[in-house]
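A single chain, nothing else alongside it, follows as structure tokens in the form predicted alone.
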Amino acid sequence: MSDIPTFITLEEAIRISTQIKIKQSYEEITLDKAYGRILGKDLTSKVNDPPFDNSAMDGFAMKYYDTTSPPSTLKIIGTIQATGQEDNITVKSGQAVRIMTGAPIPKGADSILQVELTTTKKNLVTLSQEGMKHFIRRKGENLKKGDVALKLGTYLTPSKISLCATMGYSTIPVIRKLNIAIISTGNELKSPGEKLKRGEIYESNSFGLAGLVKWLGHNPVRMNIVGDTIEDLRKILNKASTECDLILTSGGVSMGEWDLVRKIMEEEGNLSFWRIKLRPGSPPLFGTWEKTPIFGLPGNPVSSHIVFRMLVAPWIRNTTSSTEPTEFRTVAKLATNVKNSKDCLTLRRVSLIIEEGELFAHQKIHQGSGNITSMSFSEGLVVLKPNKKYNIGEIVEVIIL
């Protein structure tokens, strides 16, 4: 253990676990099921986008110079759908073409005016203002064909999806989910539902984690709750290293005498460090079992939640090549006293109240680690420098939960 780092800091932790990587894997599925995956590779554009120049609005086509001086009125020619014929269509000067949102610009036209800005009689609008060139969509506009419009390791949401589609693809390849063990340990813990004897909780853990992992786009594998032997978690992290690709733990990786995640990580893993300077969650450790990587989380649910999110979820990136989805931080103004630590990095939990146009933090709740109420009614975490003092009034940054 003496060689091994020991309370060091977030950044050294990531740096250290990120050098550690899995082979990733690939598969091509249907846009139906491309939500919350993550992109395998560069995606080109199949087509411009849009295809050709087309109309912003229902309304008319004209020649611009024939709008200058409204109310202009100008002989209706023609009518163009959005399937479009343009070929057919030439507009010259004192014409007018009817064409509806997304049909092809008839040859000569420059200019849209939106149909409510009006009057048509017999063959005949009457335009109320100038045409507006900026109503007409341009080829390539949007995409460019050939052009790179979603990179490898990209998480794809609703509107990247559609993007996907406007591109052109029916199938896409993504990085494969990664299967991921979580397991409580502890002989206190119950399964909800079960009934309780003295001294006895439900174990809550596994089922936030889990939530977590979905919400990075991985597949979750809660196992069995393991009692406080040796044996029963030598073997439960033998079944985990051989069905899983990472490995999450939650308890044991304190200085306690039962604390036996981080005992068997020191006499029969591979072990890379241990503690860090973050508050809450100051004792995860991460290494290997087996050659699988696994990060030893601390009990509490809170700790456990802000390690998954400030140490395992980078390295989850890091390894499937994915920027998303990331903590969306902001900042405000301290609303109430905060208390930091002397050496880690400590995060509070806080409400976020928007006063004159200014956003606040408050911190209403209580901070045991132990409290995951805390964590459920807060809308962030305020992000505190170690050895700094913050008064009331400060500007400080917010991760948003």
Second form
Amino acid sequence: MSDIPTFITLEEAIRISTQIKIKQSYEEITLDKAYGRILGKDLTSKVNDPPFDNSAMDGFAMKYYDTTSPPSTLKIIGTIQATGQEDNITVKSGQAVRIMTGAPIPKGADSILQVELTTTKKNLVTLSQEGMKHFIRRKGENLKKGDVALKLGTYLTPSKISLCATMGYSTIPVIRKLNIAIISTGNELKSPGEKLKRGEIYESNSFGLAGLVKWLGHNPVRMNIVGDTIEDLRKILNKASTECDLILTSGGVSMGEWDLVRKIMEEEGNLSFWRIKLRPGSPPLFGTWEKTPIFGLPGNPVSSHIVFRMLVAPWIRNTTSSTEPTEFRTVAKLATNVKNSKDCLTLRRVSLIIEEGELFAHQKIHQGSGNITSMSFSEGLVVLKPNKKYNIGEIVEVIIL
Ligand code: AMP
Ligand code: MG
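Swap state to the form predicted in complex with adenosine monophosphate (AMP) from the form predicted alone:
Shown next: the complete complex, the earlier chain at its head.
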């Protein structure tokens, strides 16, 4: 074990692990493939949004000063649709133009009234109220040509993909997805669907971890379950390090005699640290195997999930210069007692319930780190600082799941 750092704070673990980075490469993709990807470059808008002054309402466009003593009756001189065609109508005093949402504002007009507040008779329109200047959407009011609207590292959500299109991009540069190997270790593990013998359980971590990898916009490579032998571990780690950018293992990193991931990393790998002050999830290790970064996650399903969120996700975001999806945090009032620990940052699974306008955190489910049901049915993780007593009614920080 020699002198590698052990039982360090989460911040220290993030600081040490993020010193190792993966060199990024980029690819150009169409917007159809952009969902969940990470932008590879700052994007500047090619156009103004909107590109021209236009109407926010179906209604009439006219001169405001013709509308100041409602009801006012004006002569309808034409119709403008949102067709993108050139219009050559000029509105003069006493006149109005029928206009559709998104259509360019005709020359001479400076206000709009929505159709619901008007009545028409032949070629006359009667406005029941004053025209509204704020129903004109001004050229460039949302975005100016040349503005950087999306930055390198942005996680592309549906609305951000729409924004790429609005800015005039049909293709965009994105960070190539990392291929992330997921290896489950343990003699007792069987794939779901197989028949279980006494002492065996279904392997579940790799599926949860694969979902978390996809959540960050990358490509999970679920590998075979490996038994607890040094030979099998060596073989699969060699394979993973040649085929993938990052290796995640689960199981085999704590104090047990069969915790061979820790053993092989100590003896044959390059270990940067082992064990962190996080509960659940204190046993993880980090290092490199044949130059490929590796996180050894705990076997307990809740622990592996939490360690991914708290330690692996910051590392992946860092190496891809990605800012999102960030861990969304808020505060809530404790509605039940929560057990804290002396020296670890402790995360408890809670239900979040709004009562009379306040957000309450209830710890309802038993908190065993082997109980993945508790993770599945919780909306948040309350963040408890070490060595502090938390009382019912206290305001605590919560990570939204
Ligand atoms: P370990 O860290 O290998 O001692 O495993 C701790 C606990 O997690 C044991 O009860 C294992 O059976 C369980 N476990 C380990 N790996 C997995 C896995 N991939 N899926 C579900 N449970 C696991
Ligand atoms: Mg094990």
